[in-house]
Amino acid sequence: MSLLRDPLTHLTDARERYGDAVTFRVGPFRFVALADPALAQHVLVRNHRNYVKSRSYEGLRLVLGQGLVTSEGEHWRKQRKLAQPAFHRQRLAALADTMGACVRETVDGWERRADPAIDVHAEMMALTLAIVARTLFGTDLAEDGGTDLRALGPAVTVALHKANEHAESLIRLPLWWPTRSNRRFAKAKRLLDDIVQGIIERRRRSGEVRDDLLGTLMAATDEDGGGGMSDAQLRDEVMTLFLAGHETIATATSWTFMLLHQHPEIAARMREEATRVLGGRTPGFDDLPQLPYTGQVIDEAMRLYPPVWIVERQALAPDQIGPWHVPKGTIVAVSPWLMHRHPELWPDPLRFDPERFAPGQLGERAKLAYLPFGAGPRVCIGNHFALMEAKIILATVVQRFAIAVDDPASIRLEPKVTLRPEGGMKGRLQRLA
C-alpha cells in the first residue's frame, strides 16, 4: 500500500488533493490524517481524554515496555509526575556544562582525526547517547560501561526499525518465530538491555544517592506501601529516557547541518553569533539566551525536518472533530511534517528561513501550526532539554568545524519511528583556521 510504502508522498498529495482531514482505509482499519491546527488541538489538547496512543505505538512497546513514551491512564500520570523535576529549568542549568564537556570532548577527538569523512548522523547518535548517559543516568558509558558508542547506533537502528514493522504489520508473526528479522532485533535488544541494566546495576552497588533522574526513579523503587516502581517499571523508563532522550535530538542536528552545508550564508550568521558571543569557548547556561539565531536555525530546521513527523491517536469514543464524524476506534494521525509543510500557515514552506522564528513572528502564526514535540498533556517532556543540548552543540561545533554533507540532493527521508536520514548521512569534517 502506498501509504505505507511512502507516507510522507502519499500524505502531502492527499492534503492537496482532497484538503486538511483525509479518510484512508488501511486493511481493517479507518486512518484519519489532520494537516489543520484547529483540529489537531482538538484531538491533542480539547478532547484529549477521548483518544490514546494508537495499535502502531505496540511495536515501541517491544522496545521500551510501559514507558513515558507508551503508557497511558494513571500508570503514565504516575510515572510523568515523578520524572518532571528532572526536567525542570533550575535542574536543566546545572547539566549544561556537562552537555557541554560532552560536546567539547566529541570535537576535540574531530580535531585528532587524520580522515576527515564522517557519518553526520552516527556522530550525532554516538554525542546525543554520551550527552543522555551522563547527564540523566550519571554514567560514562564509553568508561563506565565499556561501551563503544558509534557501535551502539547500529543496535538503536535495528530496534526502531523492528518496532516500526511491528507497528505496519497487519498479521504480526510472533518475536520468537525465527525469522531474520527476529533474531537481529532479539541480539539488539539484549545489547540495549543490558546497556540499560549495567547502568541501574552500577548506581545500586555504589550506595550513591544522586538528586538526578535516576536516582529520582530508584528512590521510587523503594517506597512502601506500593507507592513506587517495580524492577521492571525502573527498567522501561530507563530505557524510555534513554533511547528518546538521545534519538530526537541527533535527528534534529543531523538535518540541521546538511541544512547550513545547503546554506553557507546562514552559517556564517551563526558562526558570527557563536564566535562573537562565547569567544571559542563552549556555551554555559547563561550563554544561550545570548544565541538567538542559533535557536532560530534549530527551530527551523525541526519545522522541514521534524524528528517526529506523525503523532497517532485512537478515539475511545464516537467524537466531532469539525465537521466530520468520527467513529469509536478510528486511528486519527496528527502530521507534524504536513502543517510544517502547509503553504496556507508558512509562505514559501520549503525554503529554509530561520527568520520564520525571529522575535515577534509567533503571533503571525495558528496555534500549533508547530508542534515539533506534540502538544497538549503529552507535550514532550524533554522538549527544553533538548533544544538547549541542540544550541550548545551547533554554537560548539560551528566555532570550530564546518561540516560538508556529500550529496545532500540524494539523502533519503525515512520515515520510521523518527525521520532519519536512510543510510546515514556521509559527509567530510572541515576545520576552520
Second form
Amino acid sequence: MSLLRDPLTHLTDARERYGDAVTFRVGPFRFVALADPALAQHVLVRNHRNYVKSRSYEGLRLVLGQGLVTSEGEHWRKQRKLAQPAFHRQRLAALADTMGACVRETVDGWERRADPAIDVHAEMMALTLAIVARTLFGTDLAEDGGTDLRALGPAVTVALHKANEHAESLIRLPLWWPTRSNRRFAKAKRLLDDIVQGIIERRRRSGEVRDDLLGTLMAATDEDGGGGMSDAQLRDEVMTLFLAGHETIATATSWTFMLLHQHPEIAARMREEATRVLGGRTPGFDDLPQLPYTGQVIDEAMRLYPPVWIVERQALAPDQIGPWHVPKGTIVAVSPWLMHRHPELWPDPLRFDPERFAPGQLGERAKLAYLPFGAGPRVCIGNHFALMEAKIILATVVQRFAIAVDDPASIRLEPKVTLRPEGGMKGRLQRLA
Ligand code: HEM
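Now that you have shown the form predicted alone, what about the form predicted together with protoporphyrin IX containing FE (HEM)?
After this comes the whole thing, all chains and molecules, with the earlier chain placed first.
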C-alpha cells in the first residue's frame, strides 16, 4: 500500500486532492491525516484527553519502556513533572559548554583529515550522540569502569531499526520469535540496558551529586511526596532522552547544511553573524541570543524538513474533529510535513526563506501552522535543548568550514521515526581560510 511505501508523497497528494482531513484504511485501521492547524489544536491541545499515542509508538516502547515519549496517564504526568527541572534555563546554561566542547572536537578532527569527503548525516549522528551521552552522563563514559562511547553507536542503530520495523508492520511477530532481527535487537537492547544500569548503579553507590542531566533526574523529588524515580524509571527516562535527543538533532542539522549549500547567500549571512559575534569562538550560553539569524535558519530548515514529520494519536472515544466524526480507535495523524508545506499557510511554501521567522513575522501565522516540536501537554521537553545544540553546532561549523553536499536533488527522504536522508548525505568539507 503506497501510504506505507511512500507516505510523504501519498499524504501530500491526498491533501491536494481531498483537503485538510483525509481518511485512509491501513489494514484493519482507520487513519485520518490532518493538515489544518485548528484541527491539530483540537486533537493535541483542546481535547487531548481523548487521545493516547497510537500503535506506531509501540516500536519505540520496546526500546524506551515507560519513558516520557511512550507512557500515558498518571505515570506520564508524574514523570514529566520530575523530569521538567532538568530542562530549566539554568540547567541548560550549564550544559552549553559541554555541547561546545563536543562540537570543537568534531571540527578539530575535520581539520586533521586528509580526505575532505564526509557523510554529513553520519558525522551529525556521531556528534549528537556524543553530546547527548556527555550531557546525560557527564564524564561517566570516560572514567575507569565506565563505558566506551563507541559501543553505544551500533547498539543504538540496531535498536532504532527495530523500533522502526515494529512501528511499520501491520503483523508483528513476538519478540521471542527467534528471527535474526529479534536476536540482534535482544543483544543490542541488553547492551544498552547494561550500560545505562551500570552508570546509574555507580552513581548511586558513590552518592555524588553532579550537574549533568542524569544528576538532575536522580535528584528530582516529587512535590506531592511521591518520592523520586526508581532505578527502572530512571533507566527508561535516560534511554528516552538518549534516543529522542540525538537523531532528531542530527537530521535537523544535516538538512540545514544541505540548504545552506544550496543557498550560498544565506550561508554567507549566517557566517557573517557568527564571525562578528564570536570571532572564531564556539558560542557559550550567553552568546546565543546574539545569533538570531542562525536561529531563523534552523527554524526555517525544520519547516521544510521537520525531523518528526508525523505525530500520531489514537481516539479513546468517538470525537468530532471540525465537521468530521471520528469513531473510537481511529488513528489521527497530525503531520508537520503537510502543515509546514501547506500553500495556504506559507506563501511559496517550497522556498527556503529564513525571513519567515524574522522578529515580528511570527504573529500573523495561524496557531500551530508550525509545530516541529509537537503541541499541547506532550510537546517536546527537549525543544530548548535542541535549539541551543543546533545553534552551537551551526555557528561553530560555519566559521571554519563550508560543506558542499553532493547532488542534493538526488537525496531521497526516508520518513522513519525521523525524516532521514536515505543512504546518508555525502559531501565535501571545504576549509575556510
Ligand atoms: C530538533 C530536535 C527535536 C525535535 C524536532 C523533536 C520533536 C519532538 C516532537 C514532535 C515531540 C512530540 C511527539 C508527540 O507528541 O507524539 C517530542 C517529544 C519529546 N521529545 Fe523531542 N524533539 C527534538 C529534540 C529532543 C531532545 C534534544 C530531547 C531530549 C534531550 C527530546 C526529548 C523528547 C521527549 C522526552 C519527548 C516526550 C515528551 C512527553 O511526551 O512528555 N527531544 N519531540
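C-alpha atoms forming the largest set that superposes within 1.5 Å between two forms make up the rigid core. Values in this document were obtained by computation on a predicted structure and should not be read as measured data. Positions refer to the first chain, counted from 1.
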For a quick test of reading the superposition: does E208 move by 2 Å or more at the CA between the two forms, rigid core aligned? yes
Yes/no, A301 Cα shift of 2 Å or more between the two forms with rigid core fixed: no
Core-aligned, is the CA shift for I195 between the two forms 2 angstroms or more? yes
